[in-house]
Amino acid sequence: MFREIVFSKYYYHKINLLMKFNLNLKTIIVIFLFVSNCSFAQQVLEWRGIQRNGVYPEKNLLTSWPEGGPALLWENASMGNGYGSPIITDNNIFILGETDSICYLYALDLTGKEIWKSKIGYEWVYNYPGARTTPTYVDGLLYVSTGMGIVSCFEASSGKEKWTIDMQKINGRNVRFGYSESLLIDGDKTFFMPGGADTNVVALDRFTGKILWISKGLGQIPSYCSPLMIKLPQRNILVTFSKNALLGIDASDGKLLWSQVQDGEGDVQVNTPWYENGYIYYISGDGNGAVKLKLSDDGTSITDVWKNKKCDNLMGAFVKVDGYIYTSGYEKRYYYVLDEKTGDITDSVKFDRGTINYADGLLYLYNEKGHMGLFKPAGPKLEKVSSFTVTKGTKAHYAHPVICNGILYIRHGKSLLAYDIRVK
């Protein structure tokens, strides 16, 4: 936190005002450091919840659902075309949502009613059209990016936008189902890959738009990963995919500290990494499968510590639980779980293939098929305990759900439903 306190041009600003009532430095950082710690903490509302693991810190959930599900409090039918999953905050849900080719981001409040809407700009109309990111939300201010690579920061509060970069017109080079990544925030910085040979991945600044480093990757184009922020006392490493290998690049100035090359020439390496103790999981359907690899302790080199190809999820994501990963499959449509230390697969359940979360001690499983699982994950065993068909909404059923303050919240296409799954 003070690092960030020190170098932040938010914090500075901060400073300079109360260096304008003539207080000494002593006491300006004494009050500085009480009052960060009260308001002026950075706050991160971001793809799949505070890690981007999916995992959501909610208590007081249903143990068990309803037959036809959980009471469906309301629905907005027109967000637009889309597969990125909502943010929300205290007073206000955002999401985005592609109309005739354009993106817009969406501002709603907690009742499903649109507040106001801000045109992006061109979105993905190709492969599976529309929108396919989530907006990241950092102290005020909503940072996106398009299908086409737009990348735009707007002000929470009214949709105004503060800047904005079109990144295929600085050497990005878009892919064949388009720009997929939310956008990461680190501190002062944002991070995007527009997969360019030598513009391959960059760091801007989030005030201003603004270039801070460059980095040339492996020059690969890009895959569809939304970044891994690994922090140790050296450095930052941003984790993330270029077409079919796993980087490592130091955060600070964009020095590429090590890779992981794919098996195959695949393309689509979607799922966000996990890191833990020291140890960084990955799967790749279109590459490795499961992979577990040990970092160095002061991040610049990685060793493998287990492979297993069996396990193929494609763009689903993990949640890791008391020692056991669960995830799904891709070529074969099931669900499986793989023990943290072997690698094997302990369990497989027939409930097709998708996304999967966690919250108060049970995993929500959303298929391809629409139908909303409710699952125990006990230890190499994963149990059925509810399920529920998603009925409303259009085309496919790939976005991620999202559960806040006892709220399932599904993006299926145009529509976003909210299910009340608090225990009452």
Second form
Amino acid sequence: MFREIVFSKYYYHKINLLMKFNLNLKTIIVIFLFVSNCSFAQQVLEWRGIQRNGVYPEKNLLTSWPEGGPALLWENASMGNGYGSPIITDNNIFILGETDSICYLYALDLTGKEIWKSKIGYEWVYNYPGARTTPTYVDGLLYVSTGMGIVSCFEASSGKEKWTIDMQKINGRNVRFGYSESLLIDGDKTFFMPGGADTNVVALDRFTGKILWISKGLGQIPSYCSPLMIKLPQRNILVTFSKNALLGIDASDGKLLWSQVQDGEGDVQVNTPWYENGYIYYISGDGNGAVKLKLSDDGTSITDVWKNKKCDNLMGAFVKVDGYIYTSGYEKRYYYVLDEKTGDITDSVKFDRGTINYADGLLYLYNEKGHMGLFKPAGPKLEKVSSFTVTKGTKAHYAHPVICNGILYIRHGKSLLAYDIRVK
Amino acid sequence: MKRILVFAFLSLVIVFSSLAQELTVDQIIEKHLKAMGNDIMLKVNTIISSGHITRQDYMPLKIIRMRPNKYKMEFDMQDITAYQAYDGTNAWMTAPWTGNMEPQVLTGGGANDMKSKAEFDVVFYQWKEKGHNAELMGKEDYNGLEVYKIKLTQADGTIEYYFIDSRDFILQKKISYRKTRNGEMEVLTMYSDYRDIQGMKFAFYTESLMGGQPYSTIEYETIEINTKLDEKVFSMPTE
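For comparison with the form predicted alone, produce the structure of the form predicted together with the partner chain.
Now the full complex is given, and it begins with the chain already shown.
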């Protein structure tokens, strides 16, 4: 079903722009079709793709890999330290990296050659040193944040900074692994969690950086979550985590609609929640485990459906395919399959622990030992097809891979690697 | 009657021959050292072991050793490289996860622990001359293997138990004790994936349990013998 997603946020923002010129819907559709047909290439414009869910609408990908893995097209080993993923537009790749405590935004061409790099500001280097986040691209503008709470907007064509804000200067409170939020755009707004007692979550005008609203949330310190936007007829809801609570915030005014406090005081809530057909799914390895919630039709309340604490993925995310949830454990280094209806674990496969993505009917598991696995989601079972080891790059294998136009992008510390996974 | 006497005689022969085959602790240790290739090890000057340790994270690990007692361990903690070393005289370490990047001299128990790790030769080599006492505690089953259990009391009073395969005399596991904030805890270390390097046996995989709970695993990818090293690599950086 994800292959059928056509309206990426890229096009959504283009339509918004056209509407500003008071064009009627018919004209917009004609223009939209023209614009759409100008570019057949896929784009990945934000953290984990279109719905922030790690599902990439690709076709004609290899169904197995040769011994040693797919062909490496290129490597750029000068990306600086980091764990953030790249994004890919029609002509460029954008990625963040840290060198000598400074975070830089890099623009590459599609062969990995650097075009420009711009200084953003101080990056987190106290533990796991390096850039933590993934840029977001909308209509020629790039939105970035550093582990020290610098939030900035840059022109994608030139790397020129448009505006910047230091979130710690508005009473933000940094956390033990540094701010790690990849920015979300909704219309003219972008959002960030400074984590202040009174300045908990803020919405900014994405063109100027001006603060549009401040939400007190629950007044907790931030977690490490990149938020999700749920769009309902009545309202858009920003869904994210603060220290140990899932929050649902009205994106129009910052009003806290609901929250779910986790069992215990664990403060590492990284995984972006998933929304589908009126249900919210999240996995908090430092809280309630895997959880399914029912969101009311108007989005103002949630009710529990199931909870499974045995599933404790901390930061590798999860994907949901045909009624099953696929993810890795944390304490136990296995990948799991959960029944979406009950939350029960239906299979576990020894492949250490790490990230997961989905494209063209197959799962891409990238574990902390640097093994990249191709697996088949066989309903309640997880079946290994192929794997190879990423030997290039530096430090920990934490970055989430990206798949775009038949290329598998893997960031390993200072290296960005591009593998050809197209069927020839 | 004659048959009974023959049967009794044969039984005694079997019992005595069985007893005669029981090895003393000295013999077991001697066979163990031979099986591990200790004669060759005595001619080795440096060993560099590289791999990964899995504790909370999966971290690169490199251990450099030089005869007679120089040692340096490099490992990534929270993705920042840290060091623990003994240069033959002084023990030092870095602890970047505390926020302090500067190397610190170790004293007391920490220094003694590092000095002990720096001993190039295995604990059983010249154990009597070192003042250690070894006692055979019998045989046990370990994962289907019959292993000798040897209690080693070191000259400083440290007690450890070694479990040596009765067939090939290769070390299979060790029990030691570590002082923690919660009191003394048992550390069980299991050795496997032995590989032969230049006639010596090295365990490429070790798994440790502390207090019965999984603690760490170490997987070596390479072990290099007699690589030329500058002694300065063990010295505490001055800048």
